[in-house]
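First, one chain by itself in structure tokens, the form predicted on its own.
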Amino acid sequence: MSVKSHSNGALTARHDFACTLAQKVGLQALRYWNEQGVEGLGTEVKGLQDFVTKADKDAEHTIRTELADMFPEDGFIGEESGGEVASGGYWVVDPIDGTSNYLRGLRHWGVSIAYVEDGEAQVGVIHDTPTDRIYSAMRGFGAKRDGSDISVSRTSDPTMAMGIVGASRRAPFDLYLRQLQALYNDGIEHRKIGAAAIGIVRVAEGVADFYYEKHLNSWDALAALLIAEEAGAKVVTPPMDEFVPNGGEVLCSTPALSARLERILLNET
């Protein structure tokens, strides 16, 4: 297949797939963990308060080959099984973005599938799968929640805003420690709820302000990015050719806030 862009039917044949696809593994692992419980999870340490389980795995591979049995002439990246960028469109997948919190029965997790093309997101879906609910946009069609539109917050006044902030294990502590006080200086409220691609689509429906994490890798992000874009957001991440294989710094906020967050976020090394 030539590496020129699809059209807006294969597009919206890859959108529709990929949310009916998220939406079947992410309440598959939700059934695994009611009927498992947290000891039998299969749990596997990858590092430091980094985490795999059966579910993710299981998830992974349901959502690879069901893609390349649709899509056989798409190329495939995800967090477990890994990849490699293709030369036409491809796909970046996260099976549990929140596996900690998955583990815990914390109720922030879900299910990321990005489809990149010509050096874009062109698709992203997200199932967050607790609440049951299809986060999803196409490049150029705006972000749905389950079919309606949504959208970001109008949120100008620092001291009413609310964001939701990542810590990152492959950034300086006290450069973290230096930016909430930073926020907290300028009277602007934060959470953590240690997954990306919820807190970024709690951006794209205005529930949150902003989201930002020093280090995000490109499955954590990709998918909610493109919802927020579409949603009004405006999203800082490094060059797609560099933030696919290596991730890095990414911040998405609700326009009117998003030059101060800039000076306040981004500026420090």
Second form
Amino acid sequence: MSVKSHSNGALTARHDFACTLAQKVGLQALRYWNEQGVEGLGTEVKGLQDFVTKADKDAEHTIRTELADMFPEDGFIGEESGGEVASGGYWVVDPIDGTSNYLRGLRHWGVSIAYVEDGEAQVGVIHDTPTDRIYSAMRGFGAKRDGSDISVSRTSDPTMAMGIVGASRRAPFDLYLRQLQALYNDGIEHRKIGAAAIGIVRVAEGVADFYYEKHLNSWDALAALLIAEEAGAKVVTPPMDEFVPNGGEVLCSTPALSARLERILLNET
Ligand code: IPD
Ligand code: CA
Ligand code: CA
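Other form of same protein, the form predicted together with ligand IPD, not the form predicted on its own:
The next block holds the full complex; its first chain is the one shown before.
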């Protein structure tokens, strides 16, 4: 059994604090959208089809400040304000995953907070803001939705399977098309919902059978992947020392379909 740097009590404190914080900033972002409407969100363009709003920045600022006050020894990496891998424990945060959906009022977005220690995510929290639900996990203690256990689907027949496939301009579009074709040829259905963290918790709760994306950043995925893993999913990512700084290919699936999906999807170029 590995010896953790922090006791379960210290991890529970981080888990509980992150749950409260994620819900608070998620609901703040929702209120801001309701008050400002689409035109008033202070949207800036970071790149082609890549946006940031005042709500993303405010949410990250609140998360960063409150975590630093509560756990001053912890490091921090956030999508909007950056940061580096710390030698002790550190947080990896996406203040709003699914910003394009958020700014248009599409109901797939949320707040993602992971805590990493000893080379692994130890705590993962997602606030699915439009439904005001908290998905969370501590490594080794199962996955929860609003405090109740959740688990992955039992789908094993590919012709009954439905997954979520994400794509961004960080990966080649022709590969995405070929992968969708390969899934289709196997009888597998797919959706694209524009929020990786939310897609991955859909796998954790058994609503979808898998989530795949050629490139995700660590802040998109770490929290949700721990929740999915604790709910029984098979998760494939690059090693943490590559994944945290650079991101990479992510597949998370119900175990009965994982070998088939790995064969169809992984390591294609
Ligand atoms: C994006 C969303 C999207 C995924 C992209 C992510 P953002 O995050 O999760 O679904 O396909 O790869 O970058 O920009 O909304 O935080
Ligand atoms: Ca994201
Ligand atoms: Ca984001």
